[in-house]
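Listed next as structure tokens is one chain, alone, in the form predicted on its own.
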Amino acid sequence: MQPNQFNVDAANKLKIVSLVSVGKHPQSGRMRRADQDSRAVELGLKLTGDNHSGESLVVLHAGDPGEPNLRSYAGMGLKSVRVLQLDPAADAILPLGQHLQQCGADIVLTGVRAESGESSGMVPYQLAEKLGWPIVPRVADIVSVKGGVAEVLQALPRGQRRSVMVKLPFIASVDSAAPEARQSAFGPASRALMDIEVVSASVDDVRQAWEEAAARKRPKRLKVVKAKTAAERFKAATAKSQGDGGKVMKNESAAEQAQAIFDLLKEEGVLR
């Protein structure tokens, strides 16, 4: 069966929550709808066959309501965006777990991972754990649901797929292997209602004790290799470095670092 072969009808009947974030551009670092997040809310209105008028779909989101990015979600054709107010540096998972409780949510869709905070993609299964409900990881696309059980389609390496059947409820992350989502409108966007609701929950005292810093990507150590094939320069220029040693200088002063660098320089060769 192909994607837009889904049986709209019997999707209608379905309540589908898609949990959204803010995400952030890797490369410009500027605040944005998350990519993934966007993807399964595009998945989310095919199942619900709503055609743009999103009445069927809840998207939710748990932090600060007067995030402005959140307008973006609702740009791809919602009528309103579902706000847990909490506060920043709360845990999320409690109230969340609560909440798609109270909804009946017969699918829950997730991104893998966020693109800012803690982005380690533990939020769906914390969910999970919390709900006692299935989680099926990457889905590409939800082909059909009948009788209580979905067909979903697992995204795999080298863009192969996997058809898995799961009971409803479950919770699903969508890959980024899923249908790229609409554009957003801003008419829309903003016109959007935003559906506060205040809730509390505990403060997550590891979280605040973590210290934060720019991520730098580390450079390739260059390594001469004499290849004669074609593929042997293939390989030797696609693999993976290894670091033979090395040490961390953090609370050095200036001239023992400066020195140090200097040292590792003369032995690589790089200064004779």
Contents of the next structure:
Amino acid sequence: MQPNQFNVDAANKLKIVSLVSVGKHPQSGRMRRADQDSRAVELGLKLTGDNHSGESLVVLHAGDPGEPNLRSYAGMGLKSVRVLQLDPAADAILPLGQHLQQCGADIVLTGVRAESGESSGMVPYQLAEKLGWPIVPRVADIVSVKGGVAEVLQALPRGQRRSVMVKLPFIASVDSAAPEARQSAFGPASRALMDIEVVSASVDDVRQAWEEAAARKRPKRLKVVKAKTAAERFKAATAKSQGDGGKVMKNESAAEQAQAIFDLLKEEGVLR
Amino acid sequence: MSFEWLHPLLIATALVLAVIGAVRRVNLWRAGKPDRINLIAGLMAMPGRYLHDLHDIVERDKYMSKTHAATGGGFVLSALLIILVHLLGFDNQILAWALLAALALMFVGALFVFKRRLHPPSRISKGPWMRLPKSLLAFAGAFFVLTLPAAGVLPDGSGGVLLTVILTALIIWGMGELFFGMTWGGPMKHAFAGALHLAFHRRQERFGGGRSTGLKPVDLTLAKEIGGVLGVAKPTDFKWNQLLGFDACVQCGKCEAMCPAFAAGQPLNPKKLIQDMVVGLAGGTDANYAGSPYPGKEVGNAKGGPDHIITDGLIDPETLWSCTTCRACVEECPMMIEHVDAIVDMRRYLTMERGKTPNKGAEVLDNIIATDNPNGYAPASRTNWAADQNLPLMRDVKQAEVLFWVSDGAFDMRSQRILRAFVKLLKAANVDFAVLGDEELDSGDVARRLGDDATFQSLAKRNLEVLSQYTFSKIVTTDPHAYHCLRNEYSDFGSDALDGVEVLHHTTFLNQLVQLGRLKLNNFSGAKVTYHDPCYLGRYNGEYEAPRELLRSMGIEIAEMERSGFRSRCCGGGGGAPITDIPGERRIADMRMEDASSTGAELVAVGCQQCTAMLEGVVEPRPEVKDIAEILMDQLVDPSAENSRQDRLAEEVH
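Moving from the form predicted on its own to the form predicted in complex with the partner chain:
Expanding to the full complex; the earlier chain stays at the top.
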């Protein structure tokens, strides 16, 4: 399905950067091409019209250039992967931000959260804060870019989409609802160039103090199937869990809506 | 006869042109990649290979083998004698009579070729091939008359100008086909290329009754080279002797008649594929191809050349992905052409260079890479199926007589029933065995057939690494695909883990146990049984007898299918075909089940979990499908259960 054919000519002049990390397979725990990050590369390739020259699409990683799994991104048809080489203990946000600013990126694509490391999902937000750019979380597709404004589809639960207009430059995190990444081919992956730039960054002191342990699965209450019809079961199986106790405020005034948010933040202890 | 000088000149011209054509053709083959072959030894062995290996295959069709022996033998003999008598002018009656005899032989053979061509079956190519019997008759007939004076039957110089003109015309036609056409690409090309193909075959081990079915590994160092190509992108990426092999094709279509994908209406025809390879190596289009097309695809649109990428215009990738790698075409080919090697070579390019494995291919390969099994299950859950089996682990016992290679059937609930049955039999026979447990990985079969040789090699090396830590004298597996990899393909990776180890399929091993009296079986009293030969057990490894002997040992009289033994039809499950899932008009498994049903059998005995899955996927009503291990288990005489059964029988009687 190709809902909207992207205007390639306009995008060819765009500078698109896909940020990639080293993924971790959920079953085997083995390092791999991260699922969402590879979707970010796929979206980048689509936006640049599969221009494989590596001119308009930059695939960027901060970390160890010797990591073999970085090559599996290159196996999607890239000539090179740019790596900001830094100490494993360092905080990548600062050098990444500097690099993005310098290279004049128009659109920066990331995964929603990494599969390894802290996996906090904070990188796109922190970069956006640092660069002062807007962030569009959980993108399913970028439909068009016209006159410096992009039309972006955000993925919502249960297959819904929200169309958002956003000014360039911006950061978008790519949801698992975005088109699946193409196959990574062994030959091009092995041949790709690792375009290394050594950068220095401050050590993440806070993280140094952390202790890491394998996560333990919490015991789960057995699910009682209440659904009576196939449609209900289908709904139950496909729905993303939505928190209880929320309320939808559509018709209230802006002040009332703001007050409700404010109250909630206070209640949750975010604001004191 | 007039113009005595004319015929020697014509013969000399034809021979010179033939030599020029030969040099040209050889250069086309030499554009391929080098392959180490002992040229002299090959040439020396060639006549023997023709008379035994090749003739044995042709002999399956008695009519054709006799026809070919007469025509081909007569022609070779005639050609030599023609050079002596007519070109070099030896004036010897004995030679002349010998030539007459050879020509007569050839003429009679050619008549039978002619007869067969009156109502040709659909599998054989028409076009120039329809002309061939007439050319043979012209050649033999004309030279026969021309030789009569030399034999002293007719006086020298008899016959008028008219006869001379007619004879000359026939000789030009005959030599045009048989000398000139042989090296310039006519139907007779098969004799020239075929002879050299036998001499320089890439799988020399196949001759003298040998078997060589393991795929050759890809040189992965090419992956690091800029400009290197993994697999075959262009015709010149084939080894030179593979190109030569393509040229040897006689377009008899025996492969086409056996190909399960062709029969199912998938876009593959092995004969057309080989002819497309010839188009590729020589350059041009397939417009002159006069055989059956790829089902659903028109002839005439394919274009290629030695330096053109094959899958861009010459062959649709769907054609390559339709193959189940069952080797029925290779087994049937009288010229011993290696279709499957070529197909996998081109798949390797599509997967490892282009990243274009169709349908579920990419996902399955990713799973194999990340979890060492095709469905992405947690590697630590590999032994869950045997939680209640109390199996000894190699990690604990370090050595055992038999290593039971469980295979990826461990993750599939249907296959687990086969595994359990086999374990029960092993225990009943008190076999000292152990399993690798979670240390076992996918054998790499699917990855390799899907063209990902990098992943196959990685799995093979890691499996060998594990195997080398333990001591055992036999590996037994219920999966013919793993069996084939372990037995024929793991030896390319410089490990001594399998040195002196016997790799066996479970039917072979169980048959040994039964013959030794270690398993006692009741007679099978059920309905009619037929046996389906798995490709990777039969054609790949030559094991046709053990499964049958096992069935017979239970008193089963096998109702053989028409296509059985080395001519068994594939279930459709090999070569990653269920993963790439190229649409056709029918399903291969349905056709195979029809074969089984037509014997009137109510039970299909199989020896492969993949075949079980494919055949059980056929909608009912159909015969039941059971692995031989399951059938054996049901007939097992269990000493402890014996008494109670007798009691029960006694009760029933009263």
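The term rigid core refers to the maximal set of C-alpha atoms that superpose within 1.5 Å between the two forms. Since the model is a prediction, treat every value here as computed from it, not as a measurement. Residue numbers count along the first chain shown, from 1.
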Would the C-alpha of residue 207 be classed as shifted by 2 Å or more between the two forms after rigid-core alignment?
no
Take the rigid core as the frame of reference and indicate whether the C-alpha of residue 32 shifts by 2 Å or more between the two forms.
no
